[in-house]
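Here we start with a single chain on its own, the form predicted alone, put down as structure tokens.
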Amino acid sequence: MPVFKTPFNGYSVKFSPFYESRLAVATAQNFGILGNGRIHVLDLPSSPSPQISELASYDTADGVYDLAWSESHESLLVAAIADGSIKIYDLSLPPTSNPIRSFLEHSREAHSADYNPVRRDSFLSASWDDSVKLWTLDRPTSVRTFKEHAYCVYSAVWNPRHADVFASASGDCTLRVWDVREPGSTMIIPAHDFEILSCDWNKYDDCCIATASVDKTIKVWDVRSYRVPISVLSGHGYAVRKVRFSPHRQGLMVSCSYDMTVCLWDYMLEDALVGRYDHHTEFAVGVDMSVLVEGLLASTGWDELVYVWQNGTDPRAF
């Protein structure tokens, strides 16, 4: 697959979960600490092309942190902003009648957003003020919001099979398991001895969670019994952005990382590293893997390159 520039610093990529050529990006200039942003909503070709397509892209007047699909609208993208708010638009429509919604409870950046795979009802935003917050797109404000953390939360995430279950990560060094028909966390792991920058839940077994830190190791983790993680995963340089489990097989998970590589692991084999990609030449701070193609992956960082390639193959081979 070919390579696509953009103006500004990657910071997230997301695979539509409709359209299997289809990916979004968030990006943020100057590195995401001061001026715009923008989203790119990405087309790829169908046969080998050095070109990839831009579908739409929005103007922000702040940075883009994160990006969420919505689950039931094949057209709506949820995003998290550094001005704290959370954004709505909708490819269906004129750039100028975009964003549909924009919420503005955050009291710092947005850092994360999350739908709701089970319900398709719902999504989360999880923020440096250290809240998460629960909303819905018919509501002109949020659900609920939920505050124990006592630091940043840089990712929150729903269980893939329970409609009311998330997780959410910190950087106070804990995860947390919530559900939201309870009044407080219903589970505190402390998961590191530094910032747990992002955290995943296993899409085969709801009980395994991935936590990734700025200790340079991902844990997985068995909600069950949690004093001891399952696996210890030990093979970059830097901190850890971000980690993704697979949707298409049980162990397999994707990790970016401050050491500008990108990662690729089976936490069930005895050697868990299977693959390393080098290909960015800044920080490496967004990764996806596409639910609807099995072994394609996407990444973007900071040298404003999203990269989309086959596992296995070489993406600069493009």
Contents of the next structure:
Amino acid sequence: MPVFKTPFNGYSVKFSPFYESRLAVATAQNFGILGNGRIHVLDLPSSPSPQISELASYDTADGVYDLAWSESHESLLVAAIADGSIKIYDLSLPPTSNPIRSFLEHSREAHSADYNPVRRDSFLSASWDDSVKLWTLDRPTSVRTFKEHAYCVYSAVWNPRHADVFASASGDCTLRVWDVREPGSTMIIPAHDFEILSCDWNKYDDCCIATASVDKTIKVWDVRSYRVPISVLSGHGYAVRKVRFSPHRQGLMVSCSYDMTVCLWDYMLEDALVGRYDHHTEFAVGVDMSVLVEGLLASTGWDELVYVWQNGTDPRAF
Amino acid sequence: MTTAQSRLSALTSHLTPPPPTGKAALLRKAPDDVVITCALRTPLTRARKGPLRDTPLEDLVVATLAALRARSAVDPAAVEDVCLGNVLHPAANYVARAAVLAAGFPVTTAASVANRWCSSGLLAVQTIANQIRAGQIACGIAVGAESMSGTPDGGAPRLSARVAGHGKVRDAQMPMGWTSENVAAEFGVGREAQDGFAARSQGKAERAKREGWTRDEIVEVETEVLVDPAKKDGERKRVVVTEDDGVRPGTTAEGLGKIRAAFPQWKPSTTTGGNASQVTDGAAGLLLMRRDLAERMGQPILAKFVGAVVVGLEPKIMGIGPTYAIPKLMEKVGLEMGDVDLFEINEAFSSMGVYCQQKLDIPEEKFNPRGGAVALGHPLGCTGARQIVTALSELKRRNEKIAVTSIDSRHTGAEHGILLSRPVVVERLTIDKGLHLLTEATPNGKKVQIYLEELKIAYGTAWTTSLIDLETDEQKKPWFLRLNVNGRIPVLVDASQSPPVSVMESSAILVYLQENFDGNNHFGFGTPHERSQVLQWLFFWHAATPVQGQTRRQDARLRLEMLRIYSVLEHHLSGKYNGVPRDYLAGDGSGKYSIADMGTWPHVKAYRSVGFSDADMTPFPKLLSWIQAISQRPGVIHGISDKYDSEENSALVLRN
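Follow the form predicted alone with the form predicted in complex with the partner chain, if you could.
To see the whole picture, the full complex is given below, headed by that same chain.
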């Protein structure tokens, strides 16, 4: 399957919700610690070929930590930048016209972006300044700031069914569930004893959410009874950097970790670890599952490589 | 910090996360925890005057070791090392091994000696704990013992001129009384404050003794005393020593104020025989092991040894060591002072005690609640271990968790703090006579809590409660499943029956209590048809419970069914179809408050929690007034109070 070499270290990869062959990659120089960043928009080859072509790329003055495709415009891309800014790119415009927006409100690194999949008019950013911000494209400033976490917020993701509900995962070891109509968080789940680096909602059960932590585990929760996790998934050897639920199968999840592997899980099975890929040679920090092609996976890491492969096949083989 | 540095440190912490600290981390259990499974001491009696005056160090140690063996019933072969904390005996190393063998331990049990002056007892505990923690041993005993009658302090030896000439060394060779006066002078601790402190120590010790709190600390020692102390080879008499003799009942600050200064040669000369620690004989011992070994051997876990620190300071003010050691310890384990339930701090001199308590801002009820060395005496090598024994007993009595002990220790200038956390839980549920409820603040738990509170008001019925930690799935553990194979709370255990009866299912528990503990039918009925009404409504709601539980899923069908169920209750209470309005669900006429109402009310009143608004409930006015009327009952208010909530009452929470 195809591989793409990025000049900088990979941070995040996201499939387009509009084109089955398109994906965007966030990268940062010097492991995101110091230097520039670059966004790559990639197109997969139509016939089997090792070549991935680059449709566009955008340079930034600081590392790019995450990306989110717009759910309403096929050409719009939201980027979370390490300098705290949130930038909007429009692929239909020439590079010189991009970014079309730059919002600088976060006082520290912006670490995640997520586009509202239900209402499709707004998006969230999560930052190391301990806050989550809600934005719309047409406003010059954020609509709201959600500041309750006591440490870096690594991830904020919308509920797939309820347009106003989202969850945030923080280094303060809590997961919080929010309803933008409410003044404060509606639920605080002390989900791990160590930092929580990622969270994602189940696409088939709007009460089910997964958290990934420095404690090397992924926990699956039912927010209606969150005293005990539904499942604790052990198998990663280091902190779990990202977790995503499958858009196609209720129990299926993918995760990537500082242990350099990408793991597939079915939390509904007794032996939940259903697959492990060790194609990366540095920390694996970005992973995604295609909505449009069942079983299509993409990952990136600090080894400056982007892999796209069909679940069950060897990412390195082509 | 630059941006790059802060990014690097954020990412580094993902790879090497700091160990969790703070109260929750400290109370967590791990198989390799160092735990204390037995802790006891001899009585402390006055040197040269008390009944232990003719008991040599080795006999004190043997008595302590033998008592530990007997009380813990530990396999002596499991004890790999014994560390003896002792200060004054010139040949303590001979004594340690000899005493271990004489106490019946096999030759495989090794022995060593720890000496850091007054904190030797703590050092012994620390030595054993560290060996366990490092994996060198799995089980050991720490003893602190001192016979100040047999081996009094002979003062500092002559040191070589090269060493003795160092200024600080001179300070460190000075008698302790001098350091006490230095503290009094430097920190302005006056005579009155010291005498007040000493009187409080005496008062607390007296109370602890009178109330019998120290009973589980102390083991009797059978020994001999010389009938005529002057004749060393003269006649001896057998005595059984059962209690401390340093406590002077009725001591007042005024009385202490009349005692003359002990050290007129050193200003401000505020230290007296009344406000300094006493010269005393005694011993204390603790059995320590890994948690998993304790569990395997069935040893009761009294506490977890969390950590210890040591700091050095100026020899001339050595007594204020705890003011350095305790903050250092707190920082290391990530605790706030307020998290600590109890402090046991040595009272070498009241000047130091007053200063430490003030400086650390320790409330009186947490500071040496059973008195300290001023009242009990200070057998140098024993005190550190003794303070842990005392702290554990007091934590248990108060049902609290975290204790810190600290000692100022003389010439070494080294100060110890040791932190202990006691599991408040009963690891295996032991239920005394009577009724016991295993519960947690859910509607099903509340209905039984309410009934027990109602029975208490009506009959004075007594019961005890344990809260189940649903978070750790305690209700799915084998011990719980033996009581209720369904693995749900609440469970009632009636230990007034032999063998004890356990009852599951909240409605069945209500019926059981009604039949057995409500002889006057305050909350039930004498007539068969009324009893039948109770059962009808209990059954009706029992069947509705899962519907209400599921309603949270926002399923329209379930919401409709739930509204239908509310309307059944509304029609029944309002008498819509039979023309007889009523106040309660069961009973003739307008009905009587009964277990039918108790079984239904906690669920129905929680309609908001399952997604119904007050507007949704407007069609049910009679039901709402029924909710309101019942909520006013004192038994109901008590039954749903915070004391049944594990968040509020962690002391009652059962977990393993």
